[in-house]
Amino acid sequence: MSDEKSLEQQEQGLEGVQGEEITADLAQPQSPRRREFIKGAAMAGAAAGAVSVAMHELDLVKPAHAAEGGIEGTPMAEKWWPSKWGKEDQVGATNWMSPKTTMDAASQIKSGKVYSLGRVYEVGMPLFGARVFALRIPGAPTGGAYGKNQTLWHDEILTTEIGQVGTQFDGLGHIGCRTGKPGESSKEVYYNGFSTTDLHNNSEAQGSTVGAYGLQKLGVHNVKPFFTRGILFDVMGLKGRMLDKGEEITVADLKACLQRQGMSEADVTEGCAAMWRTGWGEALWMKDNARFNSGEPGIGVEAANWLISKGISVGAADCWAIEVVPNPDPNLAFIVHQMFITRNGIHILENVRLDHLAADKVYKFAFIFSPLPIKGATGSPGNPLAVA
């Protein structure tokens, strides 16, 4: 089977690929036909990525003077390690997860109504840069039939950046900071002082000291499951409109949200999950992907520092980076990511749904989420829950 024919069959949903012999062959791990199918899926994914690049202006996240002056004068200028949880810690702010936070979260449940905060993972959802989402079902069906009862089954092959598309959870190995010159991997530093060298040092990888087979430190499998208090800041409700790209959410906005919602700063407790609604996702997701990816509203340095001081464990929003893009300071790129993840071990959840919580005026709830324990991964997909 040629690459061209394999790709054509995938695009047509494998119409015409029939018979137990072919489907059984695709189900075998060492099958040449299955290897060809997987190769074709990767080609399709690459093609999808090439299309997605044209949808965005990547320059909007590039710092204007990346090579000038290093990180001096930015929130990353001062050394941030070792972590307050110890120099070997890889858990970060999920250290706040404890029986105390669990019981506090349970006390927020009044009606028992469950809200899904995750979006459907599907072709056509906004993707950043050249990221890919391509799902294929090998065979039609994949296997069978077996036994007198004639059992059939389906498998799937998924080609994607598994923790960095759709509703996505950023692990501590996802974002770092260059503190030295280009090429000095020991001075590319992540949470708790771990460097690129530490993250990729793997003597078993093809006989090399640097491996590409998962992070050796700060993999998402280290993260503790979340069962904690959730707080919604309904900024869209406060403003009475969808916020626009480049519009920064300030501390004054967050405090005004609390007041409008009948809450106080005391409701923002250590270990809680803080979320802000901008309206960006509910208005634009799969409706105007180009605009969705062109920038976004979100918090900036001031609000990030305020939330850090409250001891939150995760920050979430209904947009693709949770922070204001482009930043009002053209020299800063994804600075909130560095402040949360790299400096403080606070995780980030992107592209979550919040409109239904706001519609029901649910501003405090139990937040439940367990990242997939993929060893060495930079992040995780998933379906976070709010229980009110």
Second form
Amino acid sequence: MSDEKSLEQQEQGLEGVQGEEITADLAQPQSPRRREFIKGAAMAGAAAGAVSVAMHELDLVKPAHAAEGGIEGTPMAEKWWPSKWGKEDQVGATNWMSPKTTMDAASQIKSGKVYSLGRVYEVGMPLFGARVFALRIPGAPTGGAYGKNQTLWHDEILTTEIGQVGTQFDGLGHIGCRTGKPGESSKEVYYNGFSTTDLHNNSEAQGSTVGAYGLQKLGVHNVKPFFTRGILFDVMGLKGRMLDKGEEITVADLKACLQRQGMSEADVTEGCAAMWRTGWGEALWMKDNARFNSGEPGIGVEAANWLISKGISVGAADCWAIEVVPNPDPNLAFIVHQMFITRNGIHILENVRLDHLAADKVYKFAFIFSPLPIKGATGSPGNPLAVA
Ligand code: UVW
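Previous: the form predicted alone; requested now: the form predicted in complex with ligand UVW:
First the chain shown before, then all remaining chains and molecules of the complex.
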């Protein structure tokens, strides 16, 4: 398929992802191909009925009209703004951070052991689509020698989608929802009702200007640093195996994890950082990138709604999108991203390491992470910490 055709089809929005033809070849040999997602989703069609019944039973998902701002027949049906944190809010669920969450997190620290949840950023790590990671050292060394003491130094130049590679924190400007026609920037809606027009600070008549140099709204520099309770759902431990691509983690699975881990729903507190271990990352990261990128296990609509109802501040997992890909409902693409980020201001943290926490049976800990305040960026790299 030509690039032109695939772009044209992407312009068709949600309708477009239903068809077999929307199969943008995402450039890199190891990159995920949407054809495989869609095919997988079709094979999972039997499960889709059950999922949609559950969706309609949930309070958080109410039907509405596209004219009111949503997409009828999806979890994005209802107009989702203004935010419960006010119509100007740009920090979403990081509003939960407070001295109370800090003290609660601190009370989880029993041994003082620190776990790095971040992966090393390096050439050869799996990347979504045609994203790149290229680091160069100018000069050998870059500069010097200065002074009688002959000081040398090295710098680096990094070309990458800085917030969207490796261990990555998705900010609120990363994911939106088209509620109008292609090209209607004011109807491409993000968290708290901000539109593409707002994010790029341009009018539809003027074309894109300022926003090319960083998002003017919902940039990741706005968010508050995390110091909160972290909880791990060891789904791999529960199942005794790595989960497979397209395998959905259910609410029953999450509750079974809590029970197995000697915890209860009371441990899923407002503002906590919730993480689920699938085994996908520890088995496949830089070992089989093609399979890693071909889809993944993760939560779906049902578990997302449950976690939203608990008031989590961030959802994290050891895979590249934290959600089930392909979604069992073939009409849905990256729906958990929209439910968390766009509708509820809940952040997403992808490609984290969780195996060492599971090995030590650390299921509750202090979660500490300060996204890099890169003005106008869509996300942040970094090394989140769990302190047990
Ligand atoms: C997309 O950007 C679609 O996905 P992710 O946030 O998983 O990188």
